[in-house]
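Just one chain follows, in the form predicted alone, and it is written as C-alpha cells.
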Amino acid sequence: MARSLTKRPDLVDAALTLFMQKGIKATTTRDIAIRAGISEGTIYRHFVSKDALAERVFEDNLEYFWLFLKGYLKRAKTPQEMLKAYVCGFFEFSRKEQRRYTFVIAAHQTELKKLSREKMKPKQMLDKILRIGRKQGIFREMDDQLAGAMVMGTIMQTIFYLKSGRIAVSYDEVVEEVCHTCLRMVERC
C-alpha cells in the first residue's frame, strides 16, 4: 500500500492547535508530531525548523484573514462604507474563524511580533482605507499610525470584551456601535 507523500495539512493543523494552546515557544516538534500522527522527522521534510513552521502557520492564517476582509470590502464604494465593511469583516472573522483569529492576534502580539509587523495585511488594508478617506476630504488629517491604532484598538478590545462575556448587548448592536465610533474617530468634524 502506497504511503501518503505528505501529511502537511495535518501537520499545519496540529501546529495551529498547539501554538494556540501552549504558545509557540512551549510547543515542541514532538508535541506537533504526536498531535498530527506523524513522525517528528516528517516535520523536517516540510519545514527547516519549528520557527519556520510557526511563520508558515502565521502567514497562511494572516492571508486567510486578509482575503476574508477583502470579501467584505467588495461592494463598498465610499471610504465610510469601506471602514464599516472592514469593521464588520473583522468582527465576523473573529466569530466565524475563532481559532485563526485568536492565533493571528496572539502571534502578532507575542512570539511572531517582529515578523507580523512586516506582514500585517489587515493593518495595511486599514491604512489604505484611511488614506483614501483623507484624500477625498472625508477623513481628517491625522498621523497614519495613530489613526490605525485607534481604529484597530477599538475593534480588538471590543472583540475581547465581547468574547469574554463582559458586554451585555447583542452582537449586532456591538458591531454597529463600533462602526459608528470608528467613523467618528476619523471623520472631519
Contents of the next structure:
Number of protein chains: 4
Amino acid sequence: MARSLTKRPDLVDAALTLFMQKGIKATTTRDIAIRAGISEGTIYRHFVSKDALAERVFEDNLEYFWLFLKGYLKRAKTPQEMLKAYVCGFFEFSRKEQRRYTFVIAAHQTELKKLSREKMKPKQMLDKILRIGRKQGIFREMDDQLAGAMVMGTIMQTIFYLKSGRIAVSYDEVVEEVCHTCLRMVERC
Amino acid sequence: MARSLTKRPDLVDAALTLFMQKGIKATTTRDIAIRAGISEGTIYRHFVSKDALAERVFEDNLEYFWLFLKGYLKRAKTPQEMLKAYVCGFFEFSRKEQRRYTFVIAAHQTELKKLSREKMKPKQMLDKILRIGRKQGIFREMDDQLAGAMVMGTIMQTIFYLKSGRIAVSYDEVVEEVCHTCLRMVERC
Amino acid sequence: MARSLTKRPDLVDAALTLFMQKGIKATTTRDIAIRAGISEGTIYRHFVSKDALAERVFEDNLEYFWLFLKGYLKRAKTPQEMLKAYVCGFFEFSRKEQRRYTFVIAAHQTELKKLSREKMKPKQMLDKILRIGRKQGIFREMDDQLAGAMVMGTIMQTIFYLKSGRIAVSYDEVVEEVCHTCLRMVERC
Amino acid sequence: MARSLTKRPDLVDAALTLFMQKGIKATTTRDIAIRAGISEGTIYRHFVSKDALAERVFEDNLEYFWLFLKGYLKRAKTPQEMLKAYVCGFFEFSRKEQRRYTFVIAAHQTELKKLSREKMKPKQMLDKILRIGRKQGIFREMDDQLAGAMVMGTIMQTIFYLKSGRIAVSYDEVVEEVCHTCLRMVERC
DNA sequence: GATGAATGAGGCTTCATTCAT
DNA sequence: TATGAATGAAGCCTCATTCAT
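Alt. form predicted together with another copy of the chain, vs. the form predicted alone above:
Every chain and every other molecule in the complex is listed next, the one we just looked at coming first.
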C-alpha cells in the first residue's frame, strides 16, 4: 500500500475543511499549511496555485457526490423511484458528508460560479431523471429546466434550513415530505 | 435645490453594482472609488469601513425589497392570494430590480450570513403568510419553517435559472407555474 | 470688548488640551475641530498648517510660562533667592497650569525638538541666575550649562514623579527639598 | 554555520536606528524596510505589527542597558560605591551605546509610556541602591522616590546637554561632578 | 519532495489640506 | 469668516507566490 509518503492527502483535506468553513477566498495558504501540518511552499509542489487547489477540491468532491448519488439510484427502476432515490441521496449526502456537501454547494453558488456551471453533475443527473419520466408519460409535460429548478431549490433550501436548526420536524419526516412534494411537482395531475 | 451636494449616492450605487457583480470581498475600495468617480478617501467620509458600507447597502436594499413585496400584498385578502402575490412580487422584483435582487440574495446566502439571518424580512413575510393560512385551516398542518424552506427554494432557484437563461418557457408561464406549485405545496390535499 | 466673534480662542484651547493629552502627532485636525466646535476648514483660516498651530500654541504657552516665572522672581534680590523663586515658580506653574506645563515640557522634549531649542526661555532664565550668582562669587565656579542641566533635571524629573503619584511626601515638602538640593548643587562648599 | 539565515538582525538594527532618530511614530515601515534592505512584508514575518517591533526593540535594549549597569555595580560594596558606579555606568552606556541609550530614554519618556513604567529596570536598580543606603544609615531619611527622581533627573538631563554639545567641560569632569552632586543629594548632612 | 524566509503587489484606512458654497 | 465634502498621498498590513537550502 505504502501510500501517503506524500503529504498531499493532508493538504487536500485541510483545504476542504477550511474552504467549507470560511470560503475559498477567505482561506489563506497559510491557514491551509498550518492545518495540514506542512509548509506553505509545499502547497506549490502539488498544485500550481491556490485556485487550482480549490478547483481540484471542488471537482473531486463533486465527483464523489455524483458517485454517491449514483449508488442511491442503482436499484431504482421507475422514474418515481429514481426521483425519490435522488432526493434521499441528496439528503443523506448532506448528512453523512457535511464538509463535502457544504463546500460543493457553497462553491457552486458563489466562488466557482464560472467554473462550475457546466460541471454540476448532480444537477445533470436530475435533468436526466426528469427527461426520462416525461418521455415515459409519467411526469407531466413541462420545461425540464424549470422542473429541475423547482426540485433542486426545494431540496437545497430545505437542507439549508435543516442544517441551521430552524426546522423542528425530524430528519426522516423532512425527507419524506420533500420526496412527496417533489413528486407532486412533476407528476401528472 | 439642485441635486445631491454629496457624492454619496454615486458611491452607494457603485458599491451595489460591484458587490453584485463580484461579491463584497472581491470588490476593492479602489474599484468602488473609480466606478463612483470619487477618491478612495471619500468612502470613509460616508462609511466607517468597507464592511459598514456593504452592510448598509445590504440593509437598504433588503428594506427596499420588503417594501416592494408589501406593496404587492396590499390587495391580497385570502392566504392563497397572499402567497400568490408574494411569489409574483418576488419574481417582479428580481426582474425590475435586478441589481438589488441579485445582491441581496447573494449577500444573504454567503457574505453577510451572520448579519442577515434575523434580518431577512422577506422570509419573515412568507412565514407570516404560511402561519395565517395554517391557522385558518386553509394550508395544511406542517412545520412553518419546512414549508417556508420549500417555497423559498422553489422561487429562488427558479429565478436563478431564469436569469441564467436556461429556462426556455416565457416569464409569465414560469411565474404561473411556480405560483401553482407553491400553492400545491402548502394547501390541504 | 467684543472679542471672540472669532472662534480662534476655542481652537487654540482645544489644540492645547489635545496636544497635551495625546501629543501633537497623534492629535488630528479632526479631533481639534470637534473639540473646538468648529469645522476642520476653519483651522486653516487661522493657521497655515497644523504644525503652525502647534508651534504657535507652544510659543504662546512658553511665553506664558516665562511671564509666570518672571512674576515669581520679581521680589528676589540675591542669587539664592532667585534660584529658590525659580524652583518654586516652576513647581507652582506645573500645578496651577497643568495643561500648559505638560504640553510645553513634552513638546520641548520630543515633538518640537528642532524648533524649541533656542527658544526655551525658562532655561535661559535659569542660565542667567546661575551666571549672576557665579559672578557675585556666591555660586561656585562651574560650567553654567552643566549646573543648569543638573538643576533643570532635578526639578523636572521631580515634577514628573510627583504628577504620576509616585512620591508619597507632601507637595510643600517636595518643593522645599528640591530648593534645598538645587542650592547645594551650586553654592560654594 | 555561516551567519544569520534570517534578515531579522538587519531589521531590528534598522528599527533601532530609525526609532532613535525620528521616534517610533514618525518612523514608517517603509523607512525600516529600506534601511534594512528588506521588503515591508518581511517585517511581518518577524513581528506581528510595527508596534510589536517597537516594543521588542525597547525591551531588548532596556535589558541590555540593565545588564550593562549590573556589570558596573558588581564590584561596588558600599552604597556610596554603588551610587557612583550607577552614575558612571549610566554615562558610559550613553556614550558607548548611543543609539540604544537615546532610544530607550526617548521611548520611555514619550512613546511607550504605558508599556514602560513598570519595566524601567534601571530605575528600579537605583531605587534599590537608595533603599540600601538609607537602611544602612548612610543615606539620609527621605522618600526614596523623591531621591530617585532627583538623581535620575540630574543624570539624564546632564547627559542630554552633553550630547547636544552645550557643555564645555570634559566628559570625565562632568561625570565626576554628577557623581559628587548625586552623592551629596542623598548622603547625611 | 519539503521547507520557510522573503517578496511585492495590492488591500484597507487615515489625515492634513483644499475649495466650492 | 466659516463650512464640510472631497482629495490623494501615504501609512500599515496581508497574502499568494517564489526560491535557496
